[in-house]
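This document opens with one chain alone, in structure tokens, the form predicted alone.
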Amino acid sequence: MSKSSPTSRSGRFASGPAADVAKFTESISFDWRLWRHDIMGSIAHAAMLHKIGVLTKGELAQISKGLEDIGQEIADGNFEWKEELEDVHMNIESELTKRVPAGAKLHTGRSRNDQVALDVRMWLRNEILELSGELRDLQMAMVELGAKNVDVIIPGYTHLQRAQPVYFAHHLLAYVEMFDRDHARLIDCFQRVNVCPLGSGAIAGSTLPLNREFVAKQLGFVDHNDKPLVTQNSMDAVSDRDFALEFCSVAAITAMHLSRLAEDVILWASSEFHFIKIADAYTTGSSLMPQKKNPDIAELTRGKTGRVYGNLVALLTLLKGLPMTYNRDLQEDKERLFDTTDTIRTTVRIVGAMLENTSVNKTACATAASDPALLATDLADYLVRKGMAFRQAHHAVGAVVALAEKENKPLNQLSLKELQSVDKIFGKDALDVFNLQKAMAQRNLVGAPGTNEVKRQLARWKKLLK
């Protein structure tokens, strides 16, 4: 079932669609943004038609010039989009045909079904490349913030309870790793976007000797060896939106990572934590309470995640019940895809800018990290090095913690006598465990938050992100 329009209806139907039908079925209000790719695709298609003898050299020149002129008018904001022409394809083709009679030949061998599939793939390729660069910029913003505060230690949390000490940079690098996986998924997704569907027609290709590989090369649908990449089944080519679905899935995972980062930022910026200060330009105030400074960028980042999730579910639902091949339902894919792309790209950029304008309150971080309870596990490791089984050591340190609470003392203020009242294995060196700098220096495993390891990871990421 191919897309209909006033133009395509003229032969089969006695009249055009009713006004309310035209209003309901139009897509020009949102698919206009595909204009650049529609024109590029049409120029490549025209070149191919010339190559196979459908267009003369003069006709090709006229069509190409006409399309380029229309493109310039659109870019300059001087092109009038007409709702009655339904979509971006018919608006451009109709205007071309008015100016260039040979434009009537342009649609030879193609349908709007494979045309729109081409345009969306080309548009999404560009968006993926832009987003991949923006993700790298976000990663670098975190690496640089960590490097500026390489000596800052904060409590690490599990269950939002203080757990063990980590470097602030180590915490940021956890998100750098997350966004790197997002970047890898994005690049992998690109491979399935970068396949040319043009030449598939409405459903069954064409009886004309179309040169699909020529068009693919003209439009950059090639592999690393410059071999053209074309779809291998005409029915799948015009009905496939997996590439859009996959991108929206990658975007949803990225949005989830952004939301987790935003939650940490919101907590850190609170008066209770006071670990960071976000620059005034990236916060807002209250309409009632003059003292307020709200982390709205982070809150909106967290909120927009639901929007990206919703678009993914909408696309899944849209596609789940469609029979082969093209169905008009597929017109609904673009608003969801466009919104996801706009949302994720804007959010990645603004979060990166916010982090570039964030400073760390080293005093507050040091105060929080000085809690000796953060090194309770290190005390258990001390007992293990003395020969005690870990389960027994865990139980013994639990008893030490209980004793400290009973005596209303920090762990590092217990006397040797008090420690030995729990287990005689504790020696005079037991309290050395609570030297925070020494404790951090001992965490030298790959991926651990040790002093040298964190510096190594920061250097590694700076090199990778150059």
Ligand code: ARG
The other form holds:
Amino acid sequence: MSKSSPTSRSGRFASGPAADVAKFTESISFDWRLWRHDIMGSIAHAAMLHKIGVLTKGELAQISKGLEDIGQEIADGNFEWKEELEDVHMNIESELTKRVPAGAKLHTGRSRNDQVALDVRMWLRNEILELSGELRDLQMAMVELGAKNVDVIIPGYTHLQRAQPVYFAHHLLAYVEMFDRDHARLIDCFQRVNVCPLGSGAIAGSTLPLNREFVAKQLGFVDHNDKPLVTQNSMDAVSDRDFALEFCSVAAITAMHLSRLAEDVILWASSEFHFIKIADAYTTGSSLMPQKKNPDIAELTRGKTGRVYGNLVALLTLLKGLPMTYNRDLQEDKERLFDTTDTIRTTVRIVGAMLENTSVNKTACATAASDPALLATDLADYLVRKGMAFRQAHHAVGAVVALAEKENKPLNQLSLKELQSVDKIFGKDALDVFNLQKAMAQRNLVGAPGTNEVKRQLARWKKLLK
Ligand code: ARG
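Write the structure block of the form predicted in complex with the ligand for the protein whose form predicted alone appears above.
Now the full complex is given, and it begins with the chain already shown.
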């Protein structure tokens, strides 16, 4: 049987937890990661306890120094975490109390219920800021890859069938838009993470005159006007994990975008497409087939989506049946949240690095983009310009395509006579439609893959992201 914990079982319990119980209920094996924020939170709480007269100046100094020393030892890898002390909160407090008698006053007006909510919020705040920068870097890597290949045209696909020509950069910028929405969601989510729950106690606040706003300010829970942001209902505050759930759902959408990008990269890197070449350092080989160079980063990116979705569903399920307020079930939130942040952050970084180490095979792209069928819609627009109703034009061009197929010729090799056999309206200038450069120059609607518009969009993103 393990030694009883001095902080959670003293008094009420005659014995410590059975060894299997300690193993089953511990969270120190994963929540140790919250140590930095646990210490920051405790120092702010102690400063507040001094402010309201619970701690003397000397006691506050001892507690702060004790916590800082412990922090240093943890950072140096010299701190011994104890499973029988359950979690990061009790490990740190118990060690502090061993060293500093005033440590016994630190938990005044506080419960692990509001403490853990505080720690996770502070930890997540930091992760969000890091991820936000990493998303920006990924966007920039895509903009730069597009800018480096600004003249490259590829077929755009619908149903994975060739549809219409687009600039390679336009295709990349589609993802830049997606990651921008992810970024906006992330920043929005931050607002709900950035609210201080400390002072909610176990469930019902405290009878002591705690200064919640002071703690909030100390820990950076403030709005743009430096006004402290504190939770407004103690019961909600200790049992709410919406902020974590929200982050996991933002991450799930980001993972979905990364997975779609990965799928495009995998297709593009295949011999069939051959649009891109990923540098050797960012690919892997086969243990059997010597010729293979596999896009494993992209495949794992696609594969990791499953765990990010899984974490979201696990959290939703974890929360759905909980009566008010704190229940130990909530301890299960951390591994899902940690795994989500770790997975999404590493993936965003590695995908950015992979793209920085990817080159475009201009010849293969040009060959694919030279398929005149990609401009069949332009031919219909030509007829519309001549006054034909679009439905009729669509039909006429369909007949032209069928004729070309029958004659076994590319669309742009049909003679004027052959075109006119479909409809007399076709003029000498009809075949000009198949000039790809001209065709691209004409697509100048906002958001279209036109020569000028794509350049404008690249410039817009460069300015926005720098
Ligand atoms: N390790 C716990 C968790 O992660 C901390 C809160 C425990 N509170 C309690 N009353 N047992 O949720």
